[in-house]
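A single chain comes next, written as structure tokens; it is the form predicted alone.
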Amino acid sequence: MRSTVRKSADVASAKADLLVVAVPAPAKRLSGPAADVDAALGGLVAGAVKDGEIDGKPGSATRFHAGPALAATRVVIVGTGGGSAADWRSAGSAAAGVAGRVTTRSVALVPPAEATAAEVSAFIDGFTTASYSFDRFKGPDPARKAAAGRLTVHSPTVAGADLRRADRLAEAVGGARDLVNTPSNHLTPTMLGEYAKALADATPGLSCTVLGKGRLEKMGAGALLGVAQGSMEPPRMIVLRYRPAEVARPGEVLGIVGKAVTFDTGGISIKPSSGMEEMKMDMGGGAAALEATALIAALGLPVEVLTVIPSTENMPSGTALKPGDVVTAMNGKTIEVINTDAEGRLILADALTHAAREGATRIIDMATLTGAIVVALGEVYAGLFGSDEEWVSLIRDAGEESGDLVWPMPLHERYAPLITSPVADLSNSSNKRQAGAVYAAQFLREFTEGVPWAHVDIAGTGMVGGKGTGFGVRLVLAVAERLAQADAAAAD
């Protein structure tokens, strides 16, 4: 969907299949565009408010057929609650629900005069997220309704640049969802590398290098190679670099690492068959890292970025890793493989080391890593772990702002025994059923080379209801924007 802005806020002239007008909660007295629509509809909106049909609560939507006084075909009154970004996202989602029930090619939003660009952008985010569908492998269906192709914002205060940012964000989140939802036979590690190259070629300032098995062997990436050895598909390590012409703080490099296991059977420690088809989504962290990096470059943020995405399948075979095997990671540490289904932390180990050694001065990694974090936080918050309090705080604030919510979790040396091994430097899992998400993060910290680092476990938020969410794209963009703003302030 493409968004445009018109400076006129006249609801009568807003021509579209669906006209969207917002009201806050509690909806007691109509004003601005809502009052104008009410006058055009002969008091129908005020009547619905009086009857309690319209209450302004986030996510609420009431549809009317437009009369001759309006250029639009239909009108929907959506609730924006207290006016938070989350409330505006809910309003966008509610409007998309109405648009999806009938043929809607164009939408017009007339926000209140006081609505900010951030609120309108949140509405667009909610609308496009709720309008998303993955139909690539479905045949023609006359009953399937296409999503709206155009959104016009009628506002004298919102700028075109704000809408372009919102559109690019929506495209990036949708791109990550497409990757996660694609079946693994249509998205192998090799194919993901090709996609990354094509994305970089289409994005000014962004470069991509894809490291194959031979290069990984020379680098000593034994943890990634160990996971990959059970599959016929060769592994890849995707390295993206964004070097803007001007940077807010020379020498500062944001490192982004994302786990991309394109299919995870669990290996020899095989998963139950029920639900295994969802393991095509075990590359949600890598998809978010890839699309977020391209988004940062497309928006021209003055932040240098280095992104590393390790990609492989995790398969059982005669050549697969076995419980009790020992591999040597890129940083020289040996790892006893207790559970081959704890493969994500193995491939991230080499990726984190590579990011730190290639110049990242602070790192955020994202991974669908542990079922334990789903038990702890469900599908609302991702788990946030880190080695630097200031860095963790910045990421948490970015999560609240972006809607990709993260919740701080503990790290402590008293968890270290859970990743000790009698035969190697570390073990990748523990037979004790406790603190699973914590000791996984504790394990990852061993490979960060002392660089300020944060780990975001998106196992609960990255794939919900058998579908990818694109979680992490908004978060990383908000982090990068905060770094740019902070750096600019420091430079002043």
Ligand code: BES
The other form holds:
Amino acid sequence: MRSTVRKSADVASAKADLLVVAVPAPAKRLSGPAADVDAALGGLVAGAVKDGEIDGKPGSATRFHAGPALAATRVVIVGTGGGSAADWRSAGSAAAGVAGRVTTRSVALVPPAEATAAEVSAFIDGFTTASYSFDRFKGPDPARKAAAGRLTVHSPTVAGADLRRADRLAEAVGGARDLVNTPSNHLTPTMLGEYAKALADATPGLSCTVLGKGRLEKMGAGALLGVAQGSMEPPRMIVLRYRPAEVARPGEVLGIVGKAVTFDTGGISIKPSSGMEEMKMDMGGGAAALEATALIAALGLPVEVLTVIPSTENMPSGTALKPGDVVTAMNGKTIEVINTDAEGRLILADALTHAAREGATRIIDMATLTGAIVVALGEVYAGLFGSDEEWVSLIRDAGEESGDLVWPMPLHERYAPLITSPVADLSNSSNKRQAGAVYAAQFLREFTEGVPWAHVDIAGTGMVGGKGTGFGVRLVLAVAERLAQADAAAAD
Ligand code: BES
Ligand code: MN
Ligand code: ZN
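Could you give the coordinates for the form predicted in complex with this ligand, as opposed to the form predicted alone above?
Starting with the chain above, the whole complex follows.
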């Protein structure tokens, strides 16, 4: 969807299938565009406010037929609550819900005169996210409503350039969702590498190198190769670089790492068959890393970025890793593979080492890593772990602002006994059923080469209701925008 801006905020002349007007909570006396719509509808809106049917709560939506005084066909009054970004996002989702019920090709938003570009952007974010559907493998269905193609914002204060970010963000989140939702036979590690190359080719300033099995062998990436050896599909390590002409913080490189297991059967430690199809989504971290990197480049942020995405299938076979096998990671540490289903931390180990050695000066990794984080935090917050307080708190703030919520979880030396092995430097799993998500994070830290690092476990937030959310794209964009401000945290 593309958003455009019209300077005229005249409600009556806004021509669209659906006209969206916002009302804050508590809804009392109508003002601005809402009052204009009320006048055009002969007091129907004020009546609904009086009845309590319209209360301005975020997520609420009340639809009217427009009548002859308005150029639009239908009107929806959406609540924007207290006016936070999250409230405006909910308003966008609610509007999309109404738009999806009837064929709606064009939508016009007339925000109150005082609405900011950030608020309107949040509305667009909510609207496009809620309008998303994954139809690639569905036949034609006349009952399916086409998603709205056009959004026109009628505002004298918001500029077209302000909405470019919102449109690009929506595109990137949609791209990540498509990748996550795509079945594993249509998205192998090889295909993901090709997709990354094509995305980089289409994005000025972004370059992409895809490392294959031969290169990985030379690098000694034995942890990634170990997971991959059970599959007919060869592994890939996708490396993206964005080098802007100007940087806000010379010498600093943002490292973004994302787990991309295109299918996780568990390997020889095989998962139960019920629900296993969801494991096509075990590449949500990689999808977010990829789309966020392209987004940062497309928006031209003055932040140097190095992104590393390890990708493989995790399959059981005659060549697969077996419990008790020992692999040697790229940094020379040996790992006893107690459970072949703890494969994410293995492939991330080599990716983190690679990111650090290739010059990342701070790293954020995102991974659908543990069922334990789903138990701890559900689908609302992702788990946030890290070795550097400043870095962790910057990411947490970026999460609050962007709507991709992250909650801090602990690391501690006293968890270290969990990752020890009697035969190798480390073990990838412990049979103590304790602190599963912490365990994984504590393990990853061993591969960060002392670079300030944070780990975001998105097993609960990356897929909801069997569908990819695109979680992590907004988060990383907000992180990069913070780093684009030269005077912020890292300077001290
Ligand atoms: N990809 C899974 C984690 C996962 C679980 C993601 C549920 C999304 C939803 C990961 O590779 C895994 O299998 N983790 C194991 C680790 C265990 C064997 C130590 C888990 O969490 O059960
Ligand atoms: Mn697994
Ligand atoms: Zn996995």
